[in-house]
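First, one chain by itself: the form predicted on its own, in structure tokens.
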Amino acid sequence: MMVLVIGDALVDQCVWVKKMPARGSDETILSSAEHSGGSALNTSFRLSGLGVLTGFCGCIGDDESGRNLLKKMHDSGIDTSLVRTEPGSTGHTITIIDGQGERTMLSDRGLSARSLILTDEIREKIRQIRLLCLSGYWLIDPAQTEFVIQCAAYARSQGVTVMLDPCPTIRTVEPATVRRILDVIDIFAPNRDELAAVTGTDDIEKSFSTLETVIPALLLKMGAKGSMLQLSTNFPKPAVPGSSRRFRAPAPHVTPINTTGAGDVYNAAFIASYLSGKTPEEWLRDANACAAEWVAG
């Protein structure tokens, strides 16, 4: 195994609208479809698809959804012996997506939000990946959070390369805590509205220089215009030698039809490019070419 995902396993409903309602008004459902959702899940979905050996860590419930969602990872390849099944339900998420593919999400955790403990087991699968990545929705609960630095403390000691994605809900998570998840990472991957909420500003090149000295891969995911990545000294990938260093790759230009799902898919193909032993600029390349083919449908 290569990858260990850590994160939600949800119920995806989506529904396409022409636009949004206004408050209290109704507006007529185009189509609709439900699949498999979480933004841990999806990247999941996503790496085995291209390739990558990966496992999935995290909490379903024993009912028919959560059997299905555990059936189709089976399927996919991904190994579940992390995945913890309990009484209860698993969680779903209800995405509205507009005509412009821009959707709003209502989500439901479910038993995601259990907390796990950092077992042996886990530890053991810990050494055998190179990769793991974290799901920021992992951050909203104290105990969750606990765990994951855990998992990413020992990652590092390791030698294995931790990455986050803080999802939208970093903007609640209290600063103490994100300093010390910054701590423990080596690669962050934000949104520009994420990368906001964790320095404050607003202004790239500000925020870049903020977390200089804190993280040693900064990646930035900016949509319909590409994406950045800074590197500094100690990130550990040693065909990266040398000083601080910059790289960006502007997006396939394409026509939206539902975003949904789209930064966890740019997540795995950034990841898989990077395992692959690849340039930096290669990386940002291929995870802009298939979030871009998502997109569009």
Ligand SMILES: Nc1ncnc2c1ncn2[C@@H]1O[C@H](COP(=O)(O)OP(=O)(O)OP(=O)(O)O)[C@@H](O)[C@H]1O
The other form holds:
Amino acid sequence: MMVLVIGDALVDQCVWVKKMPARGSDETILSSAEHSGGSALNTSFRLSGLGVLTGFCGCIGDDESGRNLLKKMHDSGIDTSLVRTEPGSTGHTITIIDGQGERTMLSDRGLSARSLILTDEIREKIRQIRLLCLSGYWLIDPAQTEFVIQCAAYARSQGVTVMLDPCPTIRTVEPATVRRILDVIDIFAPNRDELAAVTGTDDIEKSFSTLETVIPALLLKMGAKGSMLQLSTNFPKPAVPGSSRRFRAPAPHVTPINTTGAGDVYNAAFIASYLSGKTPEEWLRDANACAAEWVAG
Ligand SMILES: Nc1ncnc2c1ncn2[C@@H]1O[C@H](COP(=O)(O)OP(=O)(O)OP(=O)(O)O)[C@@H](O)[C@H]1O
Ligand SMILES: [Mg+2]
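Compare with the form predicted on its own: the form predicted in complex with the ligand:
Zooming out: every chain and molecule, the one shown earlier first.
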């Protein structure tokens, strides 16, 4: 196993409608689909599809959704030895997509909100991997936060690179907690809104200089504008002030069909490229190419 991803495993129920129904009204469903979801699980499937030996750690229910997710993980070659099955409901989301492609989402994290403890089994897995990928959704809950911070600190003590996608919920997390997690990760991978939420400014340059001495690698996802990376020269070791290098790559021009999950695809492709020993320019290029292809449908 090369990568362990910790986070939510959900079932996404998507329905397409002409327009969002007004409160109390009735609207016809044009089509519907059900698929696996959760940012972390999406990244895991994509990593595995890119040929990276991947393990998933999270909690599902002993219901039909949970069994289906587990089977899908097995079938995709994902190591499920750290997936916990508990009595109760697997988390799920209901996504309504209107004629303009606007998404409205209802989420119930179900058993994905269950916190775990850092066991010897998890420590042993962490010692085998090269990269630990963490989801910001686990920072919503104090107990899950402690677990994530313990895993990250242990991974780092073992020389494992730790990456965090903060996810949109980072804006609800206490600054002190954000600071604690930033101290134990190597790669911080926000989008523009998430970066602004963490640094308190929309100014990307100011944000980059604020985090320069905190994070060995700051990876910013910028939608159609591609992505940017600020790398400490001794990455993945802690950053040295004034030693960073900056890389920037545009995204291929595509007509977006659906941008949902672009960040997850991006993360997976970035990790795959990083682990295959390529250059930072290639990490960005490979990740943008993969995510843009996804967005184009
Ligand atoms: N319209 C687009 N055209 C080309 N590439 C895109 C487009 N939108 C997204 N991408 C690619 O996907 C990457 C991630 O998208 P984005 O910056 O929107 O991240 P995100 O907001 O974290 O996504 P998500 O909502 O999935 O978490 C971008 O860096 C880019 O490579
Ligand atoms: Mg994202």
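Numbering follows the first chain given and starts at 1. Superpose the two forms; the largest set of C-alphas matching within 1.5 Å is the rigid core. Not measured: the values here are computed from a predicted model.
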query	finding
Glu64: Cα shift of 2 Å or greater between these two forms (core-aligned)	no
Rigid core superposed: Pro21 CA moves 2 Å or more between these two forms	yes
Did Thr255 shift 2 Å or more between these two forms, C-alpha, core superposed	no
